[in-house]
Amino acid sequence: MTYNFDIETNKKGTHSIKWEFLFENGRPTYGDHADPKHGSARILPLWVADMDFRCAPPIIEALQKRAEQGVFGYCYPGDSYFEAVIDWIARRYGWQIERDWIVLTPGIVPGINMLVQSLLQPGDKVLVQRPVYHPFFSAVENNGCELVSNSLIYENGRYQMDFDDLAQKAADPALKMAILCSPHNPVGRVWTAEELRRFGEICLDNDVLVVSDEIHCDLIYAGNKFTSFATISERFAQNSIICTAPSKTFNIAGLKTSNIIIIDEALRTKFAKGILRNGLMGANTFGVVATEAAYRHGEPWLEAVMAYIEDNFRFMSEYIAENLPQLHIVQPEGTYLVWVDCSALNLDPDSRKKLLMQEAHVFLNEGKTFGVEGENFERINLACPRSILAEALERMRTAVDALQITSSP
């Protein structure tokens, strides 16, 4: 079956939070903005990581006949949706799960709040990896804990863990947990099978329990191989905790649905009883539908839709060389997000911000949300139709351009 990607979908009166929204201060403000209206005066979202392309057709379909039902009461999936989920895990990173580890939750940044809350106490520290997912920020210090960065080491336009600065923080016995990003999101890295082992086993050794949010782990490049952190060893699946979900790899993130996987009992039930504590019982009626439609049926979708990411990646890659040499691209191996390295501009964050919002009339994810090691970045979101990123890239081409002429001597 052939997928046409280039199409632009009409996302008016969606309520879509990347179409829709504006954000000032953290305040989401409503508008007709990115309108095709406006003409070049539009606001181009390629900013939260949100797909902008229909979902398979198998799950449309699927949805449809649900909602033709009519009837939208409590829900909580079957043994099919647990068997989708196991075969899909099984099939693709060859690692055999059960049924009973399998814990559901509206999404995986609920999840980690909830980990954080269930698992810890007060004044614990968290270690992350900065630059990194920012909600992870939140999950920790809103939960009373504290936020430790064992950041990444940024050489030669790529990323590495750094295994020393790893070791001398895990070793403080007031860290209790760290989350892992793996693919890493922004900077797009895959880790290999050794550098989770490094990884874990500094965990290991200093009694520090692995979250590893896995959610991208279906969007990896040509190229490279994901390997999913607990299948490394079986002292590595004690010691974590897995969290997956089909949203980013199948764009339904608006159904919350989301499989935390916990091997330990313990850990589990600690877990569970945090989620009933939040009062979180049940599951989205659809998200159930779509996640198992997705799972049996989405795999020829998913590889036309890396395959097109792939492409569109190349052509960003072309045209920031030829036309906007000042920008530095970190190369992906997974997720559909490009981390831009933008100190050549000589702008801080607020500047580089206005230059993309008000010139441009682009928006991207300011990369100092990331971390403070982000200050000089930008994340793209590729998923998008290419004449969207081709007319994005233009007028950062143009603003970046009046820049340069404006400053010149």
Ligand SMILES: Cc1ncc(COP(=O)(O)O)c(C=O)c1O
Second form
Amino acid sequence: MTYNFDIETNKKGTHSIKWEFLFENGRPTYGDHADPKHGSARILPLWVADMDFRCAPPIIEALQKRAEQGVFGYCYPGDSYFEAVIDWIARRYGWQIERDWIVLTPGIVPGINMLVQSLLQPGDKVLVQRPVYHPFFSAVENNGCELVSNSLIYENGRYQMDFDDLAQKAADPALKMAILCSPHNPVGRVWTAEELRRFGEICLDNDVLVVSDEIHCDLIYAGNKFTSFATISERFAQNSIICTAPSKTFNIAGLKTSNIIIIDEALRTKFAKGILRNGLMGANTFGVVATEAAYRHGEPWLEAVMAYIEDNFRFMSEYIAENLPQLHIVQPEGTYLVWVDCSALNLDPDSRKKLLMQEAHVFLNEGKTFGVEGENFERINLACPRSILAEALERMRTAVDALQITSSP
Ligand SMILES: Cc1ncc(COP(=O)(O)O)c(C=O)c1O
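Pass me the form predicted in complex with the ligand as well; I've looked at the form predicted alone already.
Let's see the whole complex now, leading with the same chain.
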């Protein structure tokens, strides 16, 4: 089957956060900023991690069939759901998990919040690797724990882990948990088995539990290999909690279904109690149907979408090299997000935001939201039709050129 990812799907009236909201005064404000009726003044959103593409046909068909039944009461996933999840993880990552290890949550972010709530005490420290997906910060801080950053090292345009700093921070007895972002959003690293081994050994030596958020694990560029943290060794598997979901892979984040895998029974029981304390039971009816359809029949679509995203990346790299040499792209190994170093523009984050939103009418993720380490960067979402990417880049070039004319002596 062939798929046409060049088509701009109509999102009007879907209340898409990416397309129909802008954050004004810290609140999402509904608007039609992206409506083509605004012509070149419409804002092109290349921010939040949603794809612009229509969902994989087997998912749509399964949802249609389920909707036809007209039965939407409380539900709990059955055997075939768990089989589909277990098969996917075994086939793609070589990890044979057991059904009992899987705990459903309505998203990984709620899952991480509840992990912090149920497994830690107020005042405990939790390590993250900034610049990193910012909801990790609130999951820690909103639940009374203290955030510690083992910030990544940015050298020669590439990111690495700082193992000396990690060893020092892990030695603090108050540090109880480390949240690993694997693959890493926003810097796009797909950690090698060796990097994961070093990370995991330091955590084990210091009794630090690893929560590995592997939501982007299916979105890997050719030539790179994803390794699930738990597959490195049995000791790592026992000392970790692996967060997985079909939401980024198949663009179904709105269906709020994720699978948190916990081998250790005591930890799993504590977590299950934490979930109950939040009054959560059962699952999202459509999320369960979509997840099963995706994992059973979605692989050809996934391969095609990744090929399209890689082509988008090549297109963007060539465009930037030729027309926007002030920007430096951090080569992604995974995810459909690209981390762009804008230091050479010599703009502070607010002026850069103004330039992008008000002059270029392009909405990107501001690097500073991922931590101070990201303040000279912007994150660009490549999962869009090439025509949108081309228009966004063209607008950025025009805005940057105009800026340089006005600021030249
Ligand atoms: C690393 C990471 N974790 C979690 C999420 C969101 O997870 P969920 O929608 O399942 O809460 C995202 C979304 O972009 C992400 O990048």
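Between two forms, the rigid core is the largest collection of C-alphas that superpose within 1.5 Å. Note that the coordinates shown come from a computational prediction; the quantities given were computed from them, not determined experimentally. Numbering follows the first chain given and starts at 1.
**Student:** After fitting the rigid core, is the C-alpha of G39 off by 2 Å or more between the two forms?
**Tutor:** Comparing the forms between the two forms, which are aligned on their rigid core, G39 does not shift its C-alpha by 2 Å or more.
**Student:** Superposing on the rigid core, does the Cα of G70 end up 2 Å or more away between the two forms?
**Tutor:** No, its C-alpha moves less than 2 Å.
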